[in-house]
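Given as structure tokens, the chain that follows is alone and in the form predicted on its own.
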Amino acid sequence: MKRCINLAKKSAGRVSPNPLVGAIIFDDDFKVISEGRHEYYGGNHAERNAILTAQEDLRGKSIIVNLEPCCHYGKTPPCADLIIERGIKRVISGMVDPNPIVAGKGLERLKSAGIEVIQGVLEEECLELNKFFVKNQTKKLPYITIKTAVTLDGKIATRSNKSKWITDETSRAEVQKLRNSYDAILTGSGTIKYDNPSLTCRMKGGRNPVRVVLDTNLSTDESSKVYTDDGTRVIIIAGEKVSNSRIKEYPSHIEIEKCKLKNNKIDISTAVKILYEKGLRSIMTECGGLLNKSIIEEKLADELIQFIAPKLLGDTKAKSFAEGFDRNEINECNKLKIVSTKVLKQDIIVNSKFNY
């Protein structure tokens, strides 16, 4: 099963918005025969893949797939029938697919052909593969990771917001493969207006990622790096009191969206349902901090990824990567779990999960 989830994960960032899947074929002597990943949207299915490549008889054999073999027609037929088919006599699991069309549905059918079926094996890393998709099947939102670089007193940014560089190669080389993962980074308009960022995926063999930009008031550069027309998708949502000749002002290529305010700013958990309309299923943030409080104060952020450099700011007006909460007991805090750590050249990463 972990190779099974080392091969779905080539396909990382092409794939949205179905699952990251791999499959491997093996015999009684735990020999591989073939192997198989959903290699892009639209494409065959995991097990597809190993099936047909498989060059020889299939019957009596056994396939581990990290996600439930579907049972409907979608681009492609059902993988369930297609196990059923070429007479193979097991099928192990990691995970029931959240999407209710399937839903355990798939392993039944198996089940009624007479297939033997494991089930569960590596569930929480199965589950961790794929969070966006399970997401988005259960919530109908996406999946929206908060990025930070920050130093060991937390700050993003000197009080004239100068960030330029927190962290080293290393850590920006990696915040590459994230951005290469996700469906869309955003960030707001001040970020936009100091940094100047481009907000591309620089890996090699990587692809950008939708750019898109909070702005209430339609108050970016039109000519600002990010908004750049290099065949990458670019939105913009805009308070619901723009005006549309401000909007002809943007270049074409621009989908701008009005949103609701929300105490004269953009309303944050409208404007993510919009993004998720617009086919938005992974979302990782590259802002400032009152746009993060704004996410986590909505309980919208599912993941904070910090990369932490060993440097202190030590200045209280500098920038904070979430700021504005105003607590006053400690027990008010927002309440997260670290689930990894990582060293680096000379920073280090910490992933937690938000636990609302």
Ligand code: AOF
Contents of the next structure:
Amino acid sequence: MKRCINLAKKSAGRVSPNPLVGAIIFDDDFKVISEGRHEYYGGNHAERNAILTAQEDLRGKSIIVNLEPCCHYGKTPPCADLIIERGIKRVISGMVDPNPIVAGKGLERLKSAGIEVIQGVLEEECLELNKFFVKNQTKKLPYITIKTAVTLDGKIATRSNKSKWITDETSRAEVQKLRNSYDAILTGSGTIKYDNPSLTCRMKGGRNPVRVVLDTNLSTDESSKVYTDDGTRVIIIAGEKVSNSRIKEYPSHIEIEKCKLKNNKIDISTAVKILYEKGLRSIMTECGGLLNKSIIEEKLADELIQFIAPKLLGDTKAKSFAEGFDRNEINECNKLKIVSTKVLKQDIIVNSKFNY
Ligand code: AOF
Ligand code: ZN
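Please move on to the form predicted together with the named molecule, as the form predicted on its own is already shown.
After this comes the whole thing, all chains and molecules, with the earlier chain placed first.
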């Protein structure tokens, strides 16, 4: 199953809104006969690819797949039927498909055909692999990760908004990998003005994420790097009151959506729903503390990834990655669960999940 998960990961950033799936066919001596993965949206499912690449008769063989085989006619016919047709005798599945049109029915069909089914192998790892898909299917919302580069005292910038460079080049290379796997990067107008980031993916073989800027009053400069037309989608979510003449001043490849306001700022819950409807199923923020705070306050954030540098700013006016809460008691804190830590060259990555 670990091999299956690693195989599936090779398609990171390529299959959205579909899940990451790998499948391996093997015989009773655990000799691998073939493997396949879902490579791109609309393409063959992993099981079909594994079955089609096999050079031998599959009767009596086993297939292991990190997601329950499907039983529906979508872009391709049901994988469960193909598995039955080829005489495979055993299916090992990592997790039940949260998609309501499958949801256990794929495994049921296999069992009714007399196939041995083992379900739930490395289930936790499989759920983590497809965390975006699970959130989308169960909540009809994008999976949202807050990404930060902070000092040991949790600061992302000085009082004059200088943030280059808190973390080192090893951390920044990791960020490139993340950009490759999320559908979109979300930022705010302040970050565009102070940092002028490009938010592209410079990883070898990577692909650019969609860039999304929340800009209530359309105050960002049209020539900002984030608005460069490099063939990837760029979206601005603006306040409902912006004028059409101001909209026309932006380059024509930019999609500008008007959004309802809350306390004179973009209503983040509505903005996130707009982005989901535009097909964005996983979003990573690279922004200032006020936008992150709104996302946390509205219980929209799923995960926090902190790149922590061994530096101390120690200035009360320095900027935090989440700020603006009015809290007097420790029990008002947001509670998270740390899921992993990793030491890089000098910096560390702390990965936590929100627990509302
Ligand atoms: C995939 N790849 O390897 C498996 C999937 O739109 P379709 O026809 O490709 O169907 C997508 C659904 O198929 C998806 O939501 C999931 O429930 C199921 N399994 N999907 O994209 C795969 N095995
Ligand atoms: Zn399928």
